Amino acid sequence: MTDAPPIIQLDHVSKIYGGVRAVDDVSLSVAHGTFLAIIGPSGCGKSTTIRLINRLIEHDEGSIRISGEEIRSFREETLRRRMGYVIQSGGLFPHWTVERNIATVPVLLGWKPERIRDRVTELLALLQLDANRFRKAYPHRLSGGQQQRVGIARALAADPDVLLMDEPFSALDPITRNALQASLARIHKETGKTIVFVTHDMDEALRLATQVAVMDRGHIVQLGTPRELLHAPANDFVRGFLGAEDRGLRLLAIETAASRMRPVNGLAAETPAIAAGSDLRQALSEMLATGQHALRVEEAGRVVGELYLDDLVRL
């Protein structure tokens, strides 16, 4: 029995505008369940690449396949119903309620009203929005973060194979952005969805992605896990984009306290504590703020380990 094909496969794909190769000979394979972040400076081709995948624009060279089938073998609307799509502004219809916005694709697919209602309720819960409060609300009554949550719910409504996200959080304030990043990471863990996420923020990419593709001038210059990029950047461009002076802190940010803690060994009860799922950059910040060389690590209200400054330095 052969392995299933990648859910997304790009082979030598190019897009040319007026003689300029916005995307230049890109080959990329995305396995089921991957969270791929495509990152690079403005104009590098990352947003163009994601729009080629769902045929918002057509590629000029190469081939793009979804689950082994060439995307041009699908009708455009059929292809796009297999792919949820979230953009920076949310793109909600202002004259429709939250429920009607989320139901956009299920209505087109002819779902029964009770099935649509149940799906809307399920997705509002998944995005941590109270259904009684938000179901009948209109977009202008929502905050920017709430609108983006509804946009994600709409993209997930018909249970698509792939979720495409084009800089969805870049216009939000840091607190809202951090909360939505945490929600998206949870959704990926709970649903196992394949996600392709365009961003210009390296910290966001490293926090969320299982694979990161770094683009420059239409090319993918490195593809790897966050750890691989941080430990072995392919060239000076990647090294500079990672921020040479911040690499140590970014290494801390992809490890959790639970991954580096020691067994409980009697730290004093007044020693500050940190959640097991917190990253090591948060742990270092807490140590510096409190003047401590160690922290207790807690999970579900009980101490499960201890974390020491020496462990962070050795990492």
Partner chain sequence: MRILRGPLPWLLLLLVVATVGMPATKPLFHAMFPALDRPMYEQDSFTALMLAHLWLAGVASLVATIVGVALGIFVTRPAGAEFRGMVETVAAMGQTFPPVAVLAIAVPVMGFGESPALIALALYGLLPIVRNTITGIETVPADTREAALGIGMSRFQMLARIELPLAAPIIVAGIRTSVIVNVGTAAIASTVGAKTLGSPIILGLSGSNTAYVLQGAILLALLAILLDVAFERLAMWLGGWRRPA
The other form holds:
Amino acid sequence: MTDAPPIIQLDHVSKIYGGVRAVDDVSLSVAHGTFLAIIGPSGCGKSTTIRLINRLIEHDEGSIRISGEEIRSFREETLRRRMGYVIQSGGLFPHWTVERNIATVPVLLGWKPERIRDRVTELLALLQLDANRFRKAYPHRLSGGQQQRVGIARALAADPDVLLMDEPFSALDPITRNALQASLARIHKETGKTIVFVTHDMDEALRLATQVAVMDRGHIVQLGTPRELLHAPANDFVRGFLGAEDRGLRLLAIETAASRMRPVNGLAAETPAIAAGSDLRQALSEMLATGQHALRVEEAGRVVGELYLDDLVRL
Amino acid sequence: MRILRGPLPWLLLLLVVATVGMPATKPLFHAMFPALDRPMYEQDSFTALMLAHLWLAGVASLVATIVGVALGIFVTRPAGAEFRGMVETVAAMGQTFPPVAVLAIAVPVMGFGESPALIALALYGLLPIVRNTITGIETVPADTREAALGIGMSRFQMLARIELPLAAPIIVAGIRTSVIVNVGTAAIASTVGAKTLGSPIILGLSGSNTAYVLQGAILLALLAILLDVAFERLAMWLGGWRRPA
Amino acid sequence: MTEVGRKRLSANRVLLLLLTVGAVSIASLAFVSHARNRLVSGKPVGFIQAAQLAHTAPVTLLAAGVLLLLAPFLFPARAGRWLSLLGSGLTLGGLGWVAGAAAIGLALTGSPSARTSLGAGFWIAAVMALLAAGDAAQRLRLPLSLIWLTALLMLGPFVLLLGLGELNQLSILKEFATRHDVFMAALLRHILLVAGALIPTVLLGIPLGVAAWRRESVRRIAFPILNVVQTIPSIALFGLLIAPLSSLSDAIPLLPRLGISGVGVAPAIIALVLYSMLPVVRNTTEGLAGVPATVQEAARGMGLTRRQSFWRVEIPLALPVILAGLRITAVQAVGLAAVSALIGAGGLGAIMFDGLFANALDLVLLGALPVIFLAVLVDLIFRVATGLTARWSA
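Counterpart to the form predicted alone, namely the form predicted together with its partner chain:
Entire complex below, previous chain first.
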């Protein structure tokens, strides 16, 4: 596996608009199955970068390779059909039903009708959309969150190697966004797709991504796991972007209760309990709310450990 | 039979009956205009006039539609973008020209007869179609386009599957304007030597024969109303996806 | 290639096309055509021959105009476009002068009844010059007030030539000279027909539009009727009005003495008003409906009564849309008034149709060209007015 070329590889890539280097000497290597979040303030070049990958914008310098092959060696359409693409507004085709929207790429690829039908059914289920209700509906009848679910289903339809997502959830309300983030995390886990995800929301990036690239003025300022970023921000810009005051809480948010708990040692049965999969921030919140300095950790209804306030602050 | 609902089939029936059966109404016109020796236009059959009229307006509209939509598509592609400003200016300016004056000018430039009339009608009819094609394609949201390309459509697939279907209601509105104007102007084309439903009207006006005028005018008005209603139906059908379910 | 370089090339592609079409048509089609009298058809005179007849000055003006037209090829900035705009005006004037001077030259050799009319080559080249001007003006993004300047620039040389009598030997002007009085009367009648239709349209249409905005029931009845009327071809509507009006005037002896009968000015104005209603009513309703609810709420919230809010807030905000409706109506009425000549209403249409029925092509032009000119002028006047109100109400 280690010999296989990275699925996406950018080498010294630049894009210049009228003398301004919107993307400046970016190098990036994305291994198979990675969930990469590109994050930065508006105008930092993050959206341009993902458009360079599917050639909606052509890069001016450097090289971009997909599974080792230069992207310009493909026809544009062939390249893009290998990559799902999701944009902020969903971009659903308003004159087509949900089914026809999801089937866009399979139709372009000439799949058989039965196969397309089955695939649509499968994807509606994956995105938790009721097939009976939504299959024949037109996009304008759908809520923003439902539209975005269809957008993701459409991007996944032909089983692409890579999913490119440009701020897909930033126009949604917090509750809907939370639900879609959970769905995306589940899909990433189930399908193992490589995902490149542009966002300006640090919590979103830390929650979903396995790798985070922080961009500023066309450069990648830091690339690392969420944990690496939080523990060792490369400079003040990254530190500022992580939120100077919230950094500690964010550190808690990327680890689960299970990872810090100690063996069961007879905490009283009335001590509040927390699920093993909860993050440490939720654990802290529970302690503050209940006035306890210890919690029982449960998994599948069974107590599997104990978590103390001291465990949270231990780095 | 959904098609039988609404006024469309009945208008069509009325038009056919009125055209074919017009000569049978001679006694009626006789009674209405007792002073006239010949109360029924008989130089040509009304059926022939109707067909000639439809031919003239139809061919002109067809040419205008093909050229107009093609031109509208061309100037909204990157390759034709620089011509767009000029095309839009011409279309906007040209539409202020009264169609009857355009028709009249065709005679000194191209001579009398059916073909100069045809060319004048086609040229004039082009303008609303070009304009609406450009507007229609322009109204396709930028993110819809980006999604289409990003998902892997070629530019041609995007045009055929996304841009044109979404622009269709607006393009058809342009064609409707063009056809209605052409039907009316084709009637006036009988003054430049084309046989149309305008012939009995013009002859009646110049010879003070109100019966002729009425016969031509009724058929002409019916034809225009029928076409307008037909386009209305077409527009509803094309915009079907907009309707709340 | 840099962005700037691409833009320069693109400016040239449109101009290149226009120049090519103009040059090809001048080289291959008749520039003017010459006939011994108005009964025989003319012989084509090519541009070279016309230029030889015209001598140096007109040809020099034309050459200067064409050279200036080429300016955007050399200077890509605004300066080049301004020069190009000036160049198209001079080109247009030069074309006219060459044609006029050639006609004078031909008149010296031929009989007094000989006629020189403008050929297809002239017309196409003139249209190309106008399009070049339009393209330059578009790229300069001229504000509305400066559009007048452009129009002046385009027509100035022509008006000057007319004033100097340089074009007098062209057949259309000969026709004008012999029918000066008839033409002026027809022009006046045409303007009166349009005004006579517009005034009742405004007085009836705007209140109807307001009523339609207030009441769904008015909307449901008025719009389908007006739509159908607008769909009926003008000539058919004129025709359909003849019978009832003439029987009415037969029945009531007073009416013919008031000038109301089946043919003439009365049915023309009635038909014009019927046609003109739809754009005015529709735009009044749409304009009022387009006033944002928040603005109305704010007006009421500040203590304006309903009536005050209507006159001081709704109407001023809706005015640009209402004026746009009036513009459509007025431009449309100029053309319909020409058709109304067929029912004896007179106007420029009468000259045009006389020419068509008598196979007198110069007469057709004498009628049709002023109709087009009038329509464009009316359009321009209303656009400027709309632009002004949009500015102060915005």
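In this text, all values refer to a predicted model and were calculated from it rather than measured experimentally. Residue numbers count along the first chain shown, from 1. Take the two forms, superpose them, and find the largest set of C-alpha atoms that agree within 1.5 Å; that set is the rigid core.
Student: For residue 267, is the CA shift between these two forms at least 2 Å following rigid-core superposition?
Tutor: Indeed, residue 267 is displaced by 2 Å or more.
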